[in-house]
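Next up: a single chain in structure tokens, the form predicted on its own.
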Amino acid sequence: MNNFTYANPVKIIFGKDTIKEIAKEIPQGSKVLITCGGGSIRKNGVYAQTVKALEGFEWYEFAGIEPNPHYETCMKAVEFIREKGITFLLSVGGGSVLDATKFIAAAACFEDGDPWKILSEGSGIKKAMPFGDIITLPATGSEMNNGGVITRVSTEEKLSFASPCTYPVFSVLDPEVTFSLPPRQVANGVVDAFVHVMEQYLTCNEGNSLLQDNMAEAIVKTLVKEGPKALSDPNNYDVRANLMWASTWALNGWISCGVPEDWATHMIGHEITAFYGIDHARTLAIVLPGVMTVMKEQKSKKIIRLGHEIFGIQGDDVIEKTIKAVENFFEKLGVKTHLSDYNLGDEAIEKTSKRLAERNWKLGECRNITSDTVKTILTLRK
């Protein structure tokens, strides 16, 4: 196990009827800005509960944050914050709204030029506005980590950032608010969380971090068991609660302590989303089986362990059967796993691999996935 330092300051407020608790967590006298997306929170009652909880606060609203949050939209929010003298941000929605809120919180305090430098150059975030969140879609784990991903439409780029300054002060997780989610979003969330775990588990690490491996497998077992149930029995509270908590644990930092991390699937998937607007989780479902296939020698011990522990695969050809089991799990959720399913082919392969070549990125836990490797991975996923 590698050396590591770990700290996580996020206060989790979990369970039924917990949105009202935000009144105790936001400092009195704060000027609050609700950040939100396209309006679903008005349909499922979350907005009304939030407004009621904010009685006594001066609050404003910034709506219209996209599923893949745009830098351009975030900067409009920054202007609004400065105009109104906002002192506290409240993200109400899924992980994309929260990712945007994290970036807005940092950009509003950024004093070293264009805040895009946070993403394009990795400019350090020295401070950020305080913010909390009410999560309505289990998927990204953003509610208990310090990272986010932002898309710049004008340049077709999707880049990530992270900082100790961009942890939420608190996160409210009420499984009941997920009952009304469309099946597509439920399935996407399960896939996203599943691949988050794989990026930290499915590496060249040969099992010298037993606790992290066991924790990762517990999360994946929960996703594999409860994901399909959430689609067939959407109002089952215990299923939704297990799924929501598993999605949080998939990316709250615990299972990455002391182990190598991959993230090639995400980096490749981000480019496909940036170019073609395909749902983030669906790009992951396309790419992951290709990464597993091309890098199977490097990852062989962990793929075999995944097959044994999660899918009960024994006997011959465990690696190939495990890769197929992962693909089948995504398909069972209704998430297609090939580029052709999204009317993409050679042009998308060339464009994506060229972008990575231009950046001279070397991906994967061993930094040995080049643009040519990416082309091979995506060609397998046609």
Given for the second form:
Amino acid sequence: MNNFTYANPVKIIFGKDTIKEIAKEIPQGSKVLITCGGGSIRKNGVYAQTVKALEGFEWYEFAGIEPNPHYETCMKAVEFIREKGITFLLSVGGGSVLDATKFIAAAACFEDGDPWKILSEGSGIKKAMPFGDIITLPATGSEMNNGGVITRVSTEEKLSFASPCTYPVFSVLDPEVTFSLPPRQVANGVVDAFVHVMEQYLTCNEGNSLLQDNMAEAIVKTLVKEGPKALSDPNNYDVRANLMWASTWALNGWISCGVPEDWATHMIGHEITAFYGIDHARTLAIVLPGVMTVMKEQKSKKIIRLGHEIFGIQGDDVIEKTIKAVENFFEKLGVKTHLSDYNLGDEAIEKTSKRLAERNWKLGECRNITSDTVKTILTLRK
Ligand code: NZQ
Ligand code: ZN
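Instead of the form predicted on its own shown above, give the structure for the form predicted in complex with 5,6-dihydroxy-NADP (NZQ), please.
Next comes the full complex, this chain leading.
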């Protein structure tokens, strides 16, 4: 196990009817800006609960944050914050709204030129506005991590950032608000969380981090068991609660303590989303089986362990059978796993690998996934 430091300051408020708790968490006298998306919160009652909880506060609203949030939209929010003298941000929506809010919180305090540098050059975030959130889509783990992913429409770039300054002060996780999710988004969330665990578990690591491996498998077992149930029995509160909590733990930093991390699937997936607008999770469902196949030598021990612990696979060809089991799990959720399912093919392979070559990125836990390897991976997934 490698050395590590772990500090996660986020206060989690979990359970039924917890939105009203925000009134106790937001400092009295704050000038609050609700950030939200395209309107789902107005339809599912979250907006009404939020507004009720904000009685007594001066608050404003910035709506219209897109899925795969746009830098251009975030910068409009920064202008609004300066105009109104906002002092506290409240993200109400899915991971896109929360990622945008994290970036907005940092961009509003950025004193080193164009805040895009935070993403394009990894320019350090030195300060950020305080913010909390009501997360309405279990998927990203953004509610308990300090990262985010922002898209610049003008250059078709989707880049990630992270900083100790961009943890939420609090996150409200009310499983009841997820009942209104369309099946597509339920499935996306399960796949995204599943792949988050794979990025931190399915590596060259020889399994000398027993607790992290067991914890990772516990999260995956929960996703594999409850994911299909959330689709077949959508109003089951306990299923939603288990899924919500598992998605948070898939990317709150805990299972990555002291172990190597891959993230190649995400880095390749982000380019496909940036170029073609395919849902984040669906790009992962395409790419992961390809990464597992091409990198199976260095990942063999952990693929075999995954097959045994999660899918009960023993005997011959465990690696191939486990990769197939992962693909089948995604397909069973209704998430297609080949480029051709999304009308993509050689052009997408060319465009994606060319961009990674231009950036000279070496991906994966051993930094040995080059743009040529990416071409091989994606060709397997046509
Ligand atoms: O915009 P609204 O109207 O709110 O509708 C949203 C959106 O259309 C809808 N939705 C959200 N909660 C709902 C709901 N509809 C009904 N009922 C609810 N309770 O769902 C749609 C998708 O929402 P979005 O926020 O885009 O989805 P998700 O939470 O999966 O976030 C995806 C974004 O997170 C980034 C991805 O790259 C992508 O941009 N990620 C963030 C990470 C992080 N911060 O750690 C890591 C991840 O790997 C990921 O990259
Ligand atoms: Zn993800």
